[in-house]
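Below, in structure tokens: the form predicted alone, a single chain.
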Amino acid sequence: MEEREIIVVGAGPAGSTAAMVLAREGRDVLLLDRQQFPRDKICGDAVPAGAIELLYNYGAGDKIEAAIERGEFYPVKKMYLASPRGYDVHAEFAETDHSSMITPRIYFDALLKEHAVESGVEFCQAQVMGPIIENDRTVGVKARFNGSTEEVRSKVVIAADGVSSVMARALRDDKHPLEHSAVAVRAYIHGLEIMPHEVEFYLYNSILPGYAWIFPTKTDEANVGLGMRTDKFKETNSDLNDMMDEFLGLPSIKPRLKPGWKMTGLKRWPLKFGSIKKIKRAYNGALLIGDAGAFINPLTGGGIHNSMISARIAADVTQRALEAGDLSEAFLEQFESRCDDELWPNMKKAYLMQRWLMNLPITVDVLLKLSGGKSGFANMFLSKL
């Protein structure tokens, strides 16, 4: 039976990035996840500026400057939203030091992994099945190396296992209701014109309150998908890639298709909004982090940036926790009090524009027609990115 000081669940955006953290301030942390890496995760690829400069400022500035030169990382500048009537817009991203980026996550993570490992994390693929829990404190995990059951105990375990995350299950009996959770689809179509260094967002009567969108990943390939609102997606009786197939012949689409243009890797998934007040996110010895503590944004479904910021300030408490020598709720519940106060402001505001945006939808295009860029909503879909 093995002992660590920190085992986090999870090397994505969230677990890499909090492992990281926490290695570098000295931290004996042992970061799990069920596949090895370069792997494939499936997203709309978007990475705010806002996460491209943590990631500098954690030192990982030659790995993406590297990753630009090679093609994995495509900057993009400027924003295309168009509204159910055809109303449209462009508009350019604020100015920052670095640049919002569409990167394939097979790229994406990969490079965070490898950083968090460069950082001192200790990587290991294995199957995570879930917590041990004594006393109502979690005191490791149990999980599958090369076929082998085995328990790894720990202080304390950072959960970012993703949506539907096998730690969040053990620890939490409430469901996500479907009115705050989504479903999306995702495919890369090769062979298309694009608008350089330009995202697009679609918004049209079939799929509100969700939207399509265009997001070039190079000169000619884009990741193109879109995203619904479980409950609405449910009463539509519709197929998620019969959808893709709908947005793809809009006759504002279709044109760009060039001849012998291909789709790959049409996959759909799951998404857990961050819209509701309080969630649970705290345990004895445990914390959640990621899309496992459901921390995606409302309205434009972006989380990377969201989980980063999620795992920045776990990595913090729990730091903070190990010195204090007090891995009890009660102490953790301060990644929770954090959490809302940096991250809840805008997640209620997304949600309010969504639930809008649902029952009235033609004031999408009075926004777009009279204010353009500069309407709250436009800058909503701005903050994406």
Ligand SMILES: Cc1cc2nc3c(=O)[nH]c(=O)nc-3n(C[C@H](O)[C@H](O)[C@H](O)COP(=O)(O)OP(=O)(O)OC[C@H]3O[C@@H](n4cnc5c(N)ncnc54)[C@H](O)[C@@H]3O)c2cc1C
The other form holds:
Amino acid sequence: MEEREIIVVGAGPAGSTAAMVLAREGRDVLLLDRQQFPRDKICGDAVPAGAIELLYNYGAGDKIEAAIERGEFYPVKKMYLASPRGYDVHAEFAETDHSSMITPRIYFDALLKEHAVESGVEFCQAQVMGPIIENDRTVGVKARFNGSTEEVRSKVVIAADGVSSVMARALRDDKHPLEHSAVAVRAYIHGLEIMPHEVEFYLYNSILPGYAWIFPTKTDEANVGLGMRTDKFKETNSDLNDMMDEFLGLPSIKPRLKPGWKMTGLKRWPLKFGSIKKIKRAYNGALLIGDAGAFINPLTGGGIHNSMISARIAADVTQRALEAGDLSEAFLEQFESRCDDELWPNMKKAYLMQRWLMNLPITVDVLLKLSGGKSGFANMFLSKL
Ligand SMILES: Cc1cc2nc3c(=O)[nH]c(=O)nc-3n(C[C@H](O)[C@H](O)[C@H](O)COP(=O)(O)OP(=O)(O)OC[C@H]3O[C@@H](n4cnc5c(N)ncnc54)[C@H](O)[C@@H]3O)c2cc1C
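Next, give the form predicted together with the ligand, keeping in mind that what was shown is the form predicted alone.
Time for the whole complex; same chain goes first.
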């Protein structure tokens, strides 16, 4: 393959967004993913309003409305939060132009990738093996196309290949610490009484610092899952599938399972939080975005919106770097400082709150009890999503 201007590795929310934004600027973009689309991705499928708004701003509104019509995107307007001792609250989401959505990633990512291709991106299925590095500079990638290994050169590589990124493994010197990571499991439950247009969060002692969720995808179907910080999870010697059974057996959940209910797609996946202040994400000729750059919120585990924000910033910095003819680490470090400005304040608050929940879970009970069913605490939790 001849040299390309930009290679984006991974066509999840981060990669497709970065590729789409750059193609709309008239850039030559090759987007590589090891999978064909549509494809599943283990996730809670909760796409915050901010991510939906970003897609509207980039012209994908018609596609989103058609997906809502087809029942692939399920709008959510409220949240329910239950504390360890069973105090609870229902809270309305703040008014925004667009609703948050629960949309299985099989639909969401395919829509994004399709929008990227319509914006001028060239998509190719290929398993990337790693960067080509010459004189301490990334100059392309080595990848398997249709069973044969090839090298494709480019001016810049944007790595968006998710939490187990081969690009990050080759470029980053440090290991992501366990206390800034989580493990989570999710499944689809068919035949579950849902709270219409409402997402549910359950904080209870055996899962803190973490939570279980029920996110409705249809009138009697939901994405159900739970996650926990990896270091604490290891201390429990528990099994995530057993924890799922425990959750589904809770007195508040079990009666909602209808006769003949079934569970599909039970799978686990790791998460890397963005709660370390200085993560290196800019290199000579390469940027790490989305989960490859560890942008997940340490309280909620939400990463879709942050991955798309990191993609938007990466696209802008790449555009400027190409205009300046300077793809050095020194120039691309603007990406790191702009991500810090935009994402770090919220990330830091979320991390403090996560630690506080871990050390003093009883305060959740106290706060929810004192709130008397009012939504202040719930909204604080939600604003971190
Ligand atoms: C159980 C669980 C629940 C979650 N729930 C939520 C939620 O409800 N809301 C939320 O906002 N976030 C949630 N997250 C986080 C969210 O899933 C991620 O933050 C988000 O997917 C990040 O997007 P991304 O594009 O960076 O990476 P990904 O979505 O992982 O996309 C990476 C892409 O790269 C491709 N790829 C990987 N390796 C290669 C390779 N070597 N060569 C070529 N292609 C490659 C993959 O096929 C994939 O398409 C959850 C995560 C987990 C694990």
